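Just the one chain here, laid out as structure tokens, in the form predicted on its own.
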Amino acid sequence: MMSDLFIAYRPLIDLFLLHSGFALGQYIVLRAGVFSVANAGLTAIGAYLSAWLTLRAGVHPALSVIAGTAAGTLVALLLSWPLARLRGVYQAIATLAFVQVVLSLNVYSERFTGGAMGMNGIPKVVSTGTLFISLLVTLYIIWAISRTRLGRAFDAIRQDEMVAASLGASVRYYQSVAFAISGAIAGYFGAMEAFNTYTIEPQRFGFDFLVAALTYVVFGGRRSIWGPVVGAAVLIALPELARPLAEYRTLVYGLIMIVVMAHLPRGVFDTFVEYLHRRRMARMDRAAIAKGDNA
């Protein structure tokens, strides 16, 4: 019974694992105070390069995944230098332009990408177990980073760049590192998607993808590494629980972003964690008061 249920929902589970990875790639740059939406383009680069290497050049899929990850890292690192001169909405516009350039190249470079029809016949060598392990490893890496000086620098820059700079943190350097990590995650999970879904096409990494990845982080929360994962889980399951909503996924995501940013700016998961923390502190205060009265 459980095996039948797993087989029935396996595509949805794979989708959740992949999109959780995409959300974590988006999360890491937002954590460093960079308003970037470049992950859609970086994911497309990882997916197309890895698929092309295997289909056209006969490279082993494992090596293709490594190449896709390296390409995402390198392009993100190169992109970070001009973006370091921009702030806020200007970063968002510049990275949106980057995504549009990548999308256009994938559509019109038919000789290499297959054009609007995309690339088909990609061997499915990435299983649900591989995606699950990949997500766990990614979560561990980000958790480990958050406990180092690098993670503390990301938090300081996000909260106040001027204060972080006055404490000796190089804003440009740390944001470039955040871009590189984000590009590596995006390129890797882009390659994972290519080898999990048989086919890729340009529109898969277009505006809908961009909105979805951003919504996962905003909905779940930008402070905890579990926020993007929870956001991806809820928002992927939502259209499945209410089938009529599936056709209007992007509209639903947009409305959810508006509601959450207006009423739960920390995100659903982070707000819930903060609520539990306040309750625990209140219980401790009451216990301390009761102990003092008894004394």
Second form
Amino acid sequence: MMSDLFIAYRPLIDLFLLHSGFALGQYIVLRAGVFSVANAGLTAIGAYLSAWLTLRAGVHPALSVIAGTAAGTLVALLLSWPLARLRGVYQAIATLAFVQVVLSLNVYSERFTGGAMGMNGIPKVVSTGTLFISLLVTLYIIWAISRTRLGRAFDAIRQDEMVAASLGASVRYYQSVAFAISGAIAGYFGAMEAFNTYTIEPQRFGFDFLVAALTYVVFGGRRSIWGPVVGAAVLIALPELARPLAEYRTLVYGLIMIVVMAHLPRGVFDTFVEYLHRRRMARMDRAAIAKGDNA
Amino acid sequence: MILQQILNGLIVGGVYALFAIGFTLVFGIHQILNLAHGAVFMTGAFVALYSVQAGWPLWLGFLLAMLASGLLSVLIEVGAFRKLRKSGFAELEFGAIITSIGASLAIMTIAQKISNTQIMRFPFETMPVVIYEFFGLRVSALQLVMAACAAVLVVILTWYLYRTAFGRQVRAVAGNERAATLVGVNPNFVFFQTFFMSGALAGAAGVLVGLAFNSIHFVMGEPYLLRGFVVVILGGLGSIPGALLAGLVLGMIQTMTVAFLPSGLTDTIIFSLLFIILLIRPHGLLGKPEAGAMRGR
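Take the protein just shown as the form predicted on its own and give its structure as the form predicted in complex with its partner chain.
Up next: the whole complex, starting with the chain shown before.
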């Protein structure tokens, strides 16, 4: 029974695991106060390079995945250097331009990328299990980072760049590191996507991708590492649950995005965590009053 | 040949400017990135098309389109941004992106349902094909109408913002919403005005694009939204003269690259240019370090 359910929903589970990975790549730059949307382009680079290496050069998929991850990291590092000059929305637009350049080059250079049709017949070597482990490892790495000096520097920079800089945190250095980590995650999950879905085409890593990744993070919550995962889970499950609505599905989906964001602007998961926190504080206060040591 | 291309580019650029000015107006005054602007643009084209199909004259359809798009834009403000505005700047900055995407999805779904996912055209001869020649340059009647509409609308908008009491209120809210409220400006009314103007301009651009390329469909807004980003950033976020200039420049660059370079590379060139310009001038060509050039003159 359980396994039937698993098989029926397997494509959906794969989709959720992949998109959680994309969301985490987006999450880590936002966490460090960089409003970059470059992940769509970096994911495309990881996906295309690894698919090309295996299909055209006969490289073993595992090595291709490593190469895709490395390429994502490297390009992200290169990007972070000029982007350090920009702030806020300007970073968002500059990285949007990067995504569009990658996309149009992928369409244009038909000889390497297969043009608008993309690449087909990529061996499916990445299973649900691999994706699941990949997501767990990524979550663990980000969690471990959060607890170090690096994670605290990210948080300080996001909250107030000036104060962080005055306390001796090099904004440029830490944001480049965040960029590199994000590029590695994007490149890796790009390669995973290529080896999980048989085909890749340029449009898949365009504006819609970028919007989806950003939406998962903002919808789920930008602070906790579970926010992006919860966001991806809810937003991927919603259209499935709304299937009886048929063609009005996206209408309802859009309206839900508006209503939820308007009432929970910090994201579903972060608001939930805050609620639990407040309740615990209230309970502790009450306990303190009962014991009479607040006098 | 080059002059002809420059002329064509200027006319396309005028339409880009119309689209982008509405976008930059909302950003400059309220610091809201309204990603539903492309859907409003599409709605304008739809309303004009259905009006013409109902047998009404084109000018009436054009006005109805502007009215409907303006009201739709106000509806987006009330539905998607009003509640969020009260939750603080960081929440608004990110939250508005999500709610406006939600609004955009909802509007596009309705448009897709109405149009049955078809690509539609204005009936033949809605806009008679007449070509004039000036000094060896060919200009169609449609192009003249496009240029005239763009010019007139921009002049009206500038007059409204800088020469009327309403415009002064709008600029007061851009400068400091709290202070403006204290001296008796009703911020909700200002939001109503800016969103209405922004939407009406987008709707006008939608009709003109629909006429020029004769292809109207529910996703037609997306490429213009992306181009709109380019124009708005090149001109400096919030700067209306900047958006106008950048719109014209982008129109020319686009027609030039299409005419003289491999066609598949248009997007590569435009977006690489955007990237490079941002690196040299991090606040756009005419932008000031504090986004929102609406504050001064």
